[in-house]
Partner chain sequence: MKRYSDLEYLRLGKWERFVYKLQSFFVAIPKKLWQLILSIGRFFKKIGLGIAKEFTDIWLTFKDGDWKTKTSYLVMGFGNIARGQVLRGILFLLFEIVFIGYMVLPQGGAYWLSKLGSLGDQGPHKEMVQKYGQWVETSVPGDNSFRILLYGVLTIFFIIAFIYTWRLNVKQNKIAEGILKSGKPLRSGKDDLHSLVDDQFHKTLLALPLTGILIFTVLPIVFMVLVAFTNYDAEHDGLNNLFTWVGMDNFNTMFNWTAGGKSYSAAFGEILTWTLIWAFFATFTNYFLGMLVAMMINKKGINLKKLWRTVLVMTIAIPQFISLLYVSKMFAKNGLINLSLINLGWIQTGQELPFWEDPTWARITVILINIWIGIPYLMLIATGILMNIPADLYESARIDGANPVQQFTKITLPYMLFITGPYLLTSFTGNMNNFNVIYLLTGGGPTNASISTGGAAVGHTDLLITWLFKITMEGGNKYYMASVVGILVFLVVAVISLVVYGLLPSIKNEEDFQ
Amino acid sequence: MNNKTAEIDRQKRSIGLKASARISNTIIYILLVIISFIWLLPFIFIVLQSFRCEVTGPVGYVTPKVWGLDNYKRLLECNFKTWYLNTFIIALCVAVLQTIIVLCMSYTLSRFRFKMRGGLMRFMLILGMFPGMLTMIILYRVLKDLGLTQANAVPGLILVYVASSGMGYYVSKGFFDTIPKSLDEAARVDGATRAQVLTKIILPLAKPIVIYTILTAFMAPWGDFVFARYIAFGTSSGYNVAVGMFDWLSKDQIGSWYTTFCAGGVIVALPVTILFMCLQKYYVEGVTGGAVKG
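Show the structure of the chain whose sequence appears above, on its own, in the form predicted alone.
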């Protein structure tokens, strides 16, 4: 009798715990949906405004009265194509070069032991704590002396974005530290060079961190405005999309370019959104894997 009573009590507790878990999960999901809606609301507003055709300036309502693609067609008739191409070239070059530099630096610091290795890592860590704004004036002077501002701002921005890439080794090095060194040693015994070990053994195992590095390297210059505005000015051919579209929000132009600005924002957001949605799994694995060991 006592055994049956105890069994009934255990079943009741189990049912109670399951019910409590369902209720708490439901509350959490509702809160997440509400937060997501609030977070997405500005983006929904921009998308709706990009299809508004009755008025080109700001209005006091959200849903367009006249729908159309006039704003997207207008993007093809202005300098937006040049700005978009400049941004794509900058982001692509930075993604390729920065990924190569970061992975090589991370592999070196993870696998090699040399004099002043720890000092070098601490120096780059401390140096990275200083905000990049402190270097803007001197960087501008250097780029101006090299003729890499205004109309030639694209190669100048690529140079600046790539120059300090090696300092972003932290996450990648942490991921490489989780890969056993015995694999390197076995490959070296079989006659593989260091380059072959990295490209044929380590990188295939480190796919998440490679994709994570590519994504972060691509997204940073894609959405940059502050430094690009400082370097690219006065000449429309050297603008990226952020700098070029910002001029549409001036007092003189916002009345006729506001809806076109919204359409341009949608076009600019699409590549990064698609990339992130397709590669989200590897992005999360790269972040969590690189945080395991430092």
The other form holds:
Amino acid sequence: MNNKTAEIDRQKRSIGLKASARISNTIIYILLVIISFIWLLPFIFIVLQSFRCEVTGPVGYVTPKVWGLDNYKRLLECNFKTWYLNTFIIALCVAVLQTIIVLCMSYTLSRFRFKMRGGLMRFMLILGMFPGMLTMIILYRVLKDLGLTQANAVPGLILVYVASSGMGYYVSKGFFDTIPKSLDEAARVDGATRAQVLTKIILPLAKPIVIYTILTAFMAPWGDFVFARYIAFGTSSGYNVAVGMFDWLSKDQIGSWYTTFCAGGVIVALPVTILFMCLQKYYVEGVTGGAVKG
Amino acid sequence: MKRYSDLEYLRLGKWERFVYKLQSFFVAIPKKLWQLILSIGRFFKKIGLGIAKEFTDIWLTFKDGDWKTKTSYLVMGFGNIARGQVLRGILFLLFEIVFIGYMVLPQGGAYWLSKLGSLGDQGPHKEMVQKYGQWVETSVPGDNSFRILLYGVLTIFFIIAFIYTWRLNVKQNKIAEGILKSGKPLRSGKDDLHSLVDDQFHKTLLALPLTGILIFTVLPIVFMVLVAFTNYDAEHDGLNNLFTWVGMDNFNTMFNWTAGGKSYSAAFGEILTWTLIWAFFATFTNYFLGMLVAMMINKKGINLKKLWRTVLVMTIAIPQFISLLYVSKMFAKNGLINLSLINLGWIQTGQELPFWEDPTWARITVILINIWIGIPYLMLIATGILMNIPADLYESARIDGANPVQQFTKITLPYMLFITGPYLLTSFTGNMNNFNVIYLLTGGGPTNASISTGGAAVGHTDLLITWLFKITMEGGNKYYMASVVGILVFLVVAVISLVVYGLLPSIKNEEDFQ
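Coords for the form predicted in complex with its partner chain, given the form predicted alone:
Entire complex below, previous chain first.
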């Protein structure tokens, strides 16, 4: 008898728990749907407005009254092609060169114990506390002396992005730290040089972090705005997409270029987003690893 | 303040514990600062002693060395060549020749150094020049302050490199003598080359990255720090009108309190306060809300986990200038939100919500939109860490009768805070310098009319970093003031980092959670 009531009691309680779990899950579902909407809505708006043909300025509704590809045609007619190509070239070069530099730096700092190591890392930490914005003025003057500004801004930008990229070694160093050192030592005992250890043993294991570095390096130039504008100022053929499209939303141009900005945004975001979604796994790995390592 | 022993501490109530911890945090700050000063002192003492040691060593090497060593003091690499290490010797010698050549050339190191004290004596001026047999007055370009400062700094770098190499050359002679005395052979040039891919491989790997950092980061920073002590601006551009050293004048301008509300100090105080408020809210709203979203997605029994996560992650991929600019226009006076509210009849034309026009509205909107930008990152980070919390911790908590709230405050939150302590610190300083969000959303506006510095306008949402940018771009391009602001930003970030870093639990006792 006692047993039975206890059994019933337990069943009741578990039903109660299930019910409360169902309620809380429902609330969570509702919240998640709302969150997804808030996060996606602006992008849905951009896509919808890029097809709007009746008015080119900002309006108080989202769905176009006249659908069409006018805005995309307009992109082809203006300098947008040049900007797009510029950005693409920059992103590609930076992705390759920056990855090489970051890997050299992080691998060395993770694996070698040389005399200046601690001092070097501390020095770079302190350097990182200076606002980079400050160095823009002098970098511009130096690049100008080298003839790498205005119309030639593309190589100039690549040079500057790549040259200082060694400072961002933290995430990949954290990754290298997790590869056991005994692997290196075993190979060294077998007579491999340090260079061979890197190319034959570590690099194949480091694929996730290599892809993460390439991905972030490729994505950064698409959004750089301040420095690119300072370097290319006034010469449309040296702009990247961010600099070029920024002016479309200025007070005197927004009336006629707003929807074109939306179309341009779609064209810029599409390839980057697709690439990002394909390699999402590696990005997530890098970001979480980086935060835990600090 | 009374210090409790461990046992006394455990007897305290929850609130008393919190107060006690808070007190000990603030009590520890002066001690931390004092330790910081001490460690800086120790650092200089170490350097002083090191230099003294180097000098004695240089002298002893000279005294005890043979004639090959002694010659090397003048002709670098001579000892190496004489002892058969030709490759090294030639490299040393080559470096010496290049250095001396650079220093004595007409427009070389010595020239730039000699001008560095004045940053140029003469701007563009008229001179009598002989043309076609006649003396004609012509304009000739004068000195260029910008180049003098730049090449002056470069030359100093070069001299330091030379002294280092020279010291290396002396040291090598001593080592070589020692090896020969013990009867062993010296390393050949071939060995040297091989060691570059083997036990000296780090030098090969670091050569390129460090050169890049030296030229494109260190040199510009040194240059810009020096600019804070000059009067370099649009008027004194260094070419048409030379600029020169002004000592601490710019710092005095910055900290001049006498001018009331119309001074740099007032602007700096105002902007620094907002920068700290902004960094605090931007960091912690993102942190807790991101954690909340991550916990909702990861909760047992929630389906389509991958979909929710993908939706959020996707927004990371879209370049910020598109999303931020678009959202900024959405909230504008004639933007989507206000126009659709008018269309709906909820507000009248002329009563638009002042998202960017009113200081308080603008500040709150900026923080809210930053949440929109930041949560996806935090969701990713939190997901990674939450999955690493051992499940049996929760299980035993549940058996002990802990409700979800208790589980969160007793397990999840401490664990997260412990692991992400350093991340919180870097994201705080990162937010202080979050140029993109502020500049693309508000451009620093609305303008703060009560403050004017005579230079660039000061806005209500301006961070130090956007203010710095504005000073550089507007109102007579006062580069020297921008440089002063930059140095102050550095100091603020450095002090916050050092003080907080020492107080982080994950640094103090690394083994606690393992």
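Only the largest set of C-alpha atoms that superpose within 1.5 Å between the two forms is called the rigid core. Numbering follows the first chain given and starts at 1. All values reported here derive from a predicted model rather than from experimental measurement.
**Item:** Is_shifted R188 between the two forms (CA, 2 Å cut-off, rigid core)
**Value:** It does, since the R188 C-alpha is displaced 2 Å or more between the two forms after the core fit.
**Prompt:** Core-aligned, is the CA shift for C53 between the two forms 2 angstroms or more?
**Reply:** Comparing forms between the two forms, the C53 CA shifts below 2 Å.
**Message:** With both forms fitted on the core, check whether the Cα of I274 differs by 2 Å or more between the two forms.
**Reply:** For I274, whose C-alpha is compared between the two forms after core superposition, the shift is less than 2 Å.
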